[in-house]
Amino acid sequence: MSARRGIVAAILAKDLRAFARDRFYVSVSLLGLVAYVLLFWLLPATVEETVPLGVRLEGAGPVLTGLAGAADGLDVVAFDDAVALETAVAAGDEVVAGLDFPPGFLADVAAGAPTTVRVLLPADAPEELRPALTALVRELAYLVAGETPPVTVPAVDEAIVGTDRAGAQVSLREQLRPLLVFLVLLVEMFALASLIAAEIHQRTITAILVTPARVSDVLAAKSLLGTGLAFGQALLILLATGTFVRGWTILAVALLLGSVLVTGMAMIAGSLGRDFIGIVFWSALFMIPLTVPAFSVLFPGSAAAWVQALPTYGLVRVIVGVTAYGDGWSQVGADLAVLAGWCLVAFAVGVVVLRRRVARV
């Protein structure tokens, strides 16, 4: 047994030297880590859950207070000058839209006289914002006049489908965290696939098998190399982004499973790809679907059924759940179990494909 461990260690040391001599993958790995960390810390860490609305309404402080309370998530910013309001709406930094009430609006509405309110919108404002602001002006007019609206609004019983994230939305920085982990894992998958394909093409594996080394020793060394490199760099990216503040044991298990998953797929890609173009093709064939769950976090709403069926969906849920919402083992246990199942499938297929490829060399 000790002799076999020594052989595996020797093959592993040889693979590490081969990886270190490849300047392209070493440079991409190092530059990628630096770029990912800088990008992470430059992104906003908070989420603005209120809509700033600029309003110019002379002598109506209490009315503006009532306007702010009329709609949840509305932040009313008072302006004294119409030009200043227009400038703020055009800039889009302080407010997203504006309501410019004419002088004497309160008196005209109370007396029943016709009046006109300007709704100021930027050029890129969504279509849904215009009718919402128009309805808000009408409601304010009825409020000032002391009259009830002509239409009785039916009672509404709200029901939140899924998890209610109101007041606890995920910032862009938190949303990007699983994507950064995936980029690190996928780069290492591509590097391992290239190393395997190069050894098969150059018949390095044939030379190794002439020695007392067995095919199982080669497979063990490649598995340790791929898993170790992927896990180590993913761990570095999480440490550099301050992720291991809580739930570090869960994250470590999730990263280990993700590393095993990409190692198995790297074995498949490296065994099937006979040259650089073939490696790129097979690696991209795995990379594109695997990154879809990480991108789905950037968009609100529940993920589609086919996205949830992807192998990396559980890894995304675990990273987001632990880092953003403080989930524990009970909340992420099912996702880890599904991820472990995918790891077994991918790794088993990778070992079988690589074993057959090595046997034909």
Given for the second form:
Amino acid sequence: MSARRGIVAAILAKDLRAFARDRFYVSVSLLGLVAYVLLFWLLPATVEETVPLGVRLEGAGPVLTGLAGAADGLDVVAFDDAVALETAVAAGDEVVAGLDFPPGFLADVAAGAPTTVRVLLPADAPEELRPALTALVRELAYLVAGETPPVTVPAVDEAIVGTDRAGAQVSLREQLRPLLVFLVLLVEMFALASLIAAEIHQRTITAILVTPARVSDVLAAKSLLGTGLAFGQALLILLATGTFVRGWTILAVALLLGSVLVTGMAMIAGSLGRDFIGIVFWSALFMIPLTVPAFSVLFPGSAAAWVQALPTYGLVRVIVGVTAYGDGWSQVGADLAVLAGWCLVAFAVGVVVLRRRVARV
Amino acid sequence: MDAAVVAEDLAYAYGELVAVDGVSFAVAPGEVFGVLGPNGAGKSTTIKLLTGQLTPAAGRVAVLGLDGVADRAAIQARIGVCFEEKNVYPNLSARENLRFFGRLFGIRELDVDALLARVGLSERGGDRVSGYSKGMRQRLMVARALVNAPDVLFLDEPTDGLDPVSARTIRRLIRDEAARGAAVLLTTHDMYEADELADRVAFIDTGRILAMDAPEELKLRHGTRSVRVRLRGAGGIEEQVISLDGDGDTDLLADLVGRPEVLTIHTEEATLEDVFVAFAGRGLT
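Follow the form predicted alone with the form predicted in complex with its partner chain, if you could.
Let us now look at the entire complex, which starts with that chain.
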């Protein structure tokens, strides 16, 4: 082993030992890993694609069956009592909404007499549910009256662009996966930032730098430690969540780049933070925006342009693309390239900031 | 014999504040050289310039015949530095601290037990440093400075604030290292320590060297000599201080010696602090 490599290895081993003896970071890292994996496996693996609708309509068994058949994915749950229906809608466990038909509804509709149907919605019902239910009531009225709507319904030619995910939606569990990886990466970023800050403020760095060790050796050791810790744990969490079934090489590359990215940011945070609060502040300043792309996966719709411009957006895209949609190198290549660019920037800035900070000790 | 450490017209400033201004001296192998001055005088900056932590704004540093700037790496492989601040790793044991620094010097088989024994830490060598007292940490720092058996030892305030036992241990080590042939440069504001340990001392204040010589020479040349005589007089015990430097005072002393009322006679020589005050116009603390 060359002298330089021996020095880097010595600093690395020392830092690993110091990290292993820091109860706070070891606890946070281990508990985090266990909690994230548990959370992943506890979340539903499938998406419930039927809509359970509560209906109270006296003497209308065949009509309800027809109603269920009238709309794809509608699961009609019959209620005998208006109060029970209201309670079920409010609870939101059994049904997402309710239709409370008045007594004699069928006869009134058949006779062409005016009547009113109560649509029951929970307080947090999406806005689009209300007109959908109104349309359903109208369709039901035609069904009961034995008539067809007074217009010719145009034929619909449905075309799915890309993979048809009907019946195979991305589950909450899978949506959460990038966020879990991020939480692990960010905890390790915080841990490395603390180690760097301690080295500077305890002035042990000055003791190292009056030996044959150079600043570049210290930087190399910190980079290896930060990347190794972050990559290792991110890898563990993906292994524990059964992610490395397909596209594992792409995921490994993406995680490695993500680890380098957070290592660069940890160098900046560790250099700027003067104490524990300072490290928390600087780390949070990076952590919060970096996590936003992972949250964007949890919500429907495409991410805003500014979210797509964040350094970690590419990482999220790769994880989601590979794990949820089976993307290959050709689909995620551009995202990986952008991520690699951000890694270079973050790491270069981190090295410059840390080097300058060490020189001022 | 070639000097182990040479400082020639060294200068350094922190922005507008001039910390070192034209400092020159040389330290021979086996010599203990004390840099004596109050806090903020420029002692620590001088050590930083000599050990390669800072680059001189002007002047030249040579250590073991190597250029202080161009051969920094080669110099740092052969020196040991003990800092003023207790910068040891608190989460590691003393053994682990020493082994780590040994590996930085490329020493894989360091005799850690022997080093710990030299500083009296054998019993606690396996304990984490976070549980150490200030004196124990300081002794560990001195042991750390010795891991590579350095040819030059830089010690910045090595006994500052220590208990007498720890201070004595460190002073003994310094003498041992000098006896081994290492050049020892120590900074201190403790005049007794400098007097006891140093072969030569340099007084430094506001970044400049005010005087430099063997402690004894400085005291003799720049201090005052006197004799304190206690004698029983009519009103009780009286004291007379007789200067040995003034004309006629020696006659008075000769007159007193042998008189029955004289109880005690003590010679009094100047301390290094007295000499420092004479040069700097202020004390060491």
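Since the model is a prediction, treat every value here as computed from it, not as a measurement. Residue numbers count along the first chain shown, from 1. If you superpose the two forms and keep the largest set of C-alpha atoms that fall within 1.5 Å, you have the rigid core.
In the core-superposed comparison between these two forms, Val83 has its Cα shifted by at least 2 Å. Met287 shows a C-alpha shift below 2 Å between these two forms [criterion: core-superposed Cα displacement of 2 Å].
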